[in-house]
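Next up: a single chain in structure tokens, the form predicted alone.
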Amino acid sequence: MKKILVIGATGLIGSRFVELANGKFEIIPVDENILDITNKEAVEEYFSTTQLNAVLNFAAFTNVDAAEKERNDTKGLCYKLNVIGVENLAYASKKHNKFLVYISTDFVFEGTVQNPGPYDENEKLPDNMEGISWYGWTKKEAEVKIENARAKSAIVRVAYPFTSGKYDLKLDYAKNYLKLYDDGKLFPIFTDQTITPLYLEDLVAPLSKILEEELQGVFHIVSSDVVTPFDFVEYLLSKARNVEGIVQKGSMEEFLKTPGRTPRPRLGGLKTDITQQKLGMKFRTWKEMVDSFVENL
């Protein structure tokens, strides 16, 4: 059985993967208390003294608005964790011949009218920060660092995760909307944004295959079709709360015009055709994912 070092194993996505993939691999879960990936010497020592076959990195600074306050600060925590930490893992993986899987995001793309999504796996990464959040830029920089290290690696982009599993530290994409509705605080939802959400239970099989077979390259693991947040929430509430026609329409284009707003991909989303073909798997639609989510809540 393969030994997989899972970094960020206590986060929303990492913890669910560990829970569901435990029988497939011998998982070594670590958090920042066990291994500080921003410390190059600590990473090198860990790789030198620990038996493992592959590294799966979920660790990231993911608070998009908090990250924006550190924009252009390469000494800030966001950059250190999202870029330097990943670079340390990439070079250690290369040196010790370990397979590295890096979990990335659709936020590496602009999602603007000038360059709209959904993006395929071979889409060229942006070469400037215009229209991209600092969070998205640091995740993009990490992808570049992995390529430069020439480690045996896979970059797996995911987006808007939600899960039937229990996670107390923060609400996922779907549960957040359910709580807002339950609390009577549901605000107008964007009709002019495109996204490709991911039911985390659907991540396990494709990610496990990438790890088992050490498949290299860029992969997109999300719903097989795009949706607007408005349509997502309407469908979610109809299934989970049996209510219809109560969601108000909002505009992300207008929202982003307010000074000080963090840039986010508006016309975003990820295409999955190449990934499905490479893995020999068929991904589900966002509606099928929501159906399973509600069924298993």
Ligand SMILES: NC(=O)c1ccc[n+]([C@@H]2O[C@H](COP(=O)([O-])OP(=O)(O)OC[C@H]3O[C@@H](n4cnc5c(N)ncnc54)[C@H](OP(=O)(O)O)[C@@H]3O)[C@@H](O)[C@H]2O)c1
Contents of the next structure:
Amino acid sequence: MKKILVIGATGLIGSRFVELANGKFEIIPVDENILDITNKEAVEEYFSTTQLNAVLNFAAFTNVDAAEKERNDTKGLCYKLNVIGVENLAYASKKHNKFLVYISTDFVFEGTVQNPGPYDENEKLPDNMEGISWYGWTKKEAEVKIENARAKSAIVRVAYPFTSGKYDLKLDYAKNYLKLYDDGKLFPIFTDQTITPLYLEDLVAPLSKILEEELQGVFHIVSSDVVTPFDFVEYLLSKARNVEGIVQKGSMEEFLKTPGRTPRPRLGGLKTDITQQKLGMKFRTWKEMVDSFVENL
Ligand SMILES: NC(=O)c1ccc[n+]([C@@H]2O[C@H](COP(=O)([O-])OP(=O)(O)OC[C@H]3O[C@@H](n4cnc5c(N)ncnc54)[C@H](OP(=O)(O)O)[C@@H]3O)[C@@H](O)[C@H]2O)c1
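Would you generate the structure of this protein in the form predicted in complex with the ligand, following the form predicted alone above?
Shown next: the complete complex, the earlier chain at its head.
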């Protein structure tokens, strides 16, 4: 059985993957207390002394608004963790000949009118930061660092995760809306944004195949079709709470015009055709994913 070092195993996505993939792999879960990836020497020492086949990195500074406060600060924690930490892993993986899988995001793309998504796996990464959050830019920089290190690697982009798993530290995309509704605090939801969400249970088979067969390149693991947040929430509430027609419409274009807003992809989303073909798998639609989520509530 392959030994996989999973970094960021206490996070929302990493913890669910570890829960569901245990048994397929021998998983060595670590968080920052065991291995701080921003510490180059610690990473080198860990790779030199631990027997493993592959590295799967979920660790990141993921609070998009907090990251924005560090914009352009290459000494800040966001850059240190998202870029330097990943670079440390990429060089150690190259040196020790380990397969590295890096979890990335659709936020690496701008999602603007000038260059709208959904983007395919071969889309060129943006070369300027305009319209991109600092979080997204650091994740993009990390993708570039991985390519430059020439380690045997895969970049797996995911987006808007939700899960049937229990996680106390933060709410996932679907549970967040359910809580807002239950608390009577649901705000108007964007009708002019496109996203490709991911039910985390659907991540396990494709990601396991990438790890098992050490498949290299860029992969997109999300729903096979795009949706607006408005349609997502309407459908979710109709299925999970049996209510229809109560969601108010909001505009992301207007929302982003307010000064001080963190840029986020509005016309975003990821295409999955190349990934599905490469893996020989059929991904589900967002509605099928929501149906499973609701069945398992
Ligand atoms: N959540 C989303 O909406 C979303 C969407 C698209 C892509 N992604 C990507 O998916 C990945 C996982 O996201 P997530 O939301 O599950 O993350 P998360 O819940 O914020 O968890 C982050 C993880 O990183 C670990 N970590 C922090 N600093 C570290 C360090 N210096 N060394 C080693 N580990 C460290 C944390 O460990 P401690 O708990 O010990 O600090 C935690 O396990 C990220 O790469 C993110 O960019 C997330």
